[in-house]
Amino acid sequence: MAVAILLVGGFGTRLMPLTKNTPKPMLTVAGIPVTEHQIAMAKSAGITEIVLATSYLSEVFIPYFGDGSQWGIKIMYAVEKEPLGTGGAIRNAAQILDTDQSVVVLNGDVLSSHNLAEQIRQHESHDADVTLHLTQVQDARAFGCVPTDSQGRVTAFLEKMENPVTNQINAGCYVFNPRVISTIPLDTVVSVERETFPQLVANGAKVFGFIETAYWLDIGTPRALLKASIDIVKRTDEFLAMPGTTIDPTAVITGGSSIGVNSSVGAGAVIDGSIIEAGCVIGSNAHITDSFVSAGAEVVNGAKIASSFVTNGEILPIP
């Protein structure tokens, strides 16, 4: 068995301006917000608890989650004064957990469907310090790489450079022993990826890599948000409508677009490509193309968005 924390404090400034009031993991992807499907994966791999680790604009995760008991996994919360880093914020949820079982820390900047539940098993059969799933890419120069040996073990942290040694990037899932964590100082700002991996490795600790190249996105950017979403939704169909929508029949909806929870449609309305969020009302024969309608936003009859992000107030660009 394990237990997981969830990182999700951080401030999304790469998502802005999706993140002006929301924080990223709360962000809709195929009509649910990112942390939920972190969640799902986490409770697929026989996961019963979750520390979600938070910071920024931490008040809106509660009346969402509450405890769990709706996705049947104990949902519970640590709640950062100021932002610790990657390390400083497990260690700050750990003390929650307080457990002698494996230890799986998700990234909220990530969303992957590799196998978790085969992660676990081969970090507690290697008896590793720490175990991080690694994927590959075409292109590493823009990541840091991180090379393994015949055995699996990570040999280096390496930082971005013009010829990368191998295409093995961090994907941002690890799963940690216990004793590790507990070397990580408290109320300290720690990076686990440029500090505490880094110094494991040197120490010759039992590090190793699991390496899959399932589904993997780094959702940072809007573009990014934009496409996980799209992913999703077209591994079943041309576009998802949630719960309580209503569209009229004239109206086009194509390019893996989502409509969330009790939004409306209007007559002749055309929407490509798009995530339109909980409550939203698409007015008659608008036109929203690449862009990102937030919760309860109303787009007038007859609008033309491209490529934006759009609330009650404001249609910004994305860049």
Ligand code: GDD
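Positions refer to the first chain, counted from 1. So that the term is clear: the rigid core is the largest set of C-alpha atoms that superpose within 1.5 Å between two forms. These numbers were taken from a predicted model, which means no experiment stands behind them. Compared with the form predicted in complex with this ligand:
- Shown in the overlay between these two forms, fitted on the rigid core, is a CA shift at K160 of 2 Å or greater.
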The other form holds:
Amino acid sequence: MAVAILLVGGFGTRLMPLTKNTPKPMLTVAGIPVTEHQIAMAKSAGITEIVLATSYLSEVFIPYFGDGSQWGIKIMYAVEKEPLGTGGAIRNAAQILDTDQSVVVLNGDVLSSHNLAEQIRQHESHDADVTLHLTQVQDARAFGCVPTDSQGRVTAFLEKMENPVTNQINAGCYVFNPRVISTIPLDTVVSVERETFPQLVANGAKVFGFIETAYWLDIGTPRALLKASIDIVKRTDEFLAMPGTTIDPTAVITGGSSIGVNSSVGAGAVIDGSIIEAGCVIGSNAHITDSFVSAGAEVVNGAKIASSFVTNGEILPIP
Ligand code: GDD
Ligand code: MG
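Please show me the structure of the same protein in the form predicted in complex with this ligand, now that we have looked at it in the form predicted alone.
Zooming out: every chain and molecule, the one shown earlier first.
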């Protein structure tokens, strides 16, 4: 059995203004927050306890997830007054777990359908210090570059380099031996990517890669956020309407769009390739393509919106 820590305290700078009032992991993808997708994924891998490691806009998570009983999992919260970095956040959150089980850590802005249960199993059978999920991308510059040897042992951890040595990258899901977490200093800003992992590798610790290239996406940019939602919706349907939506029968919704809880869509509206969050009002004959309409926003009748972020009172082109 393993427990999990979700790193959900980052600023989400590249998604402003959507992340002004909503932390990035709480943005809607295919009708529900990114964090909720991750909780379901962790639960299906057998995890029973999760700590949300929060900092920026921490107050948003508790009213939504509560104690986790609605998801059949125990959810707890660790709040950093000032962001402690990924390593400091893990150390801080692990305190309330008080466990000697393997600790799974998930970056809060990643959607992955890799086999987490198998990653945990391999970690334990190697008696590893840390086991990192690794995947492949075309351009590794924005990620942690992680070469491995023929046994799957990590030989270096190189966070965001200009000339990547490999396109095998850190996919943001780790299994830690809890002893390793207790070596991270308390109440100190620490980056696992820039400090802990490189140090472990340099000291000859058992750091393994779990190499799996199943569906994987970091939703940290506007394009990626839309793509994630569209991909998930299209697995089952042309569009997704959450409970409580009112959709006029003459509206046309396509391209993997999703309509959030209690939103309404007026007559003749056209929505393509877009995310409409909860409680939005889309006016009649409005045309919305490749856009993100944030919770509670109103789109007036006849509006033409393309490649934009819509918040209440603001329409901004997606960069
Ligand atoms: N609690 C807390 N406190 N969480 C934090 C903090 C903090 O101080 N800083 C960052 N996080 C969370 C973010 O919310 C996010 O979920 C996760 O940690 C990773 O931070 P990002 O800011 O999204 O990092 P990145 O996307 O540039 O790079 C990371 O992810 C890549 C994969 O998507 C690194 O882990 C890379 O090595 C990796 O390849
Ligand atoms: Mg990220």
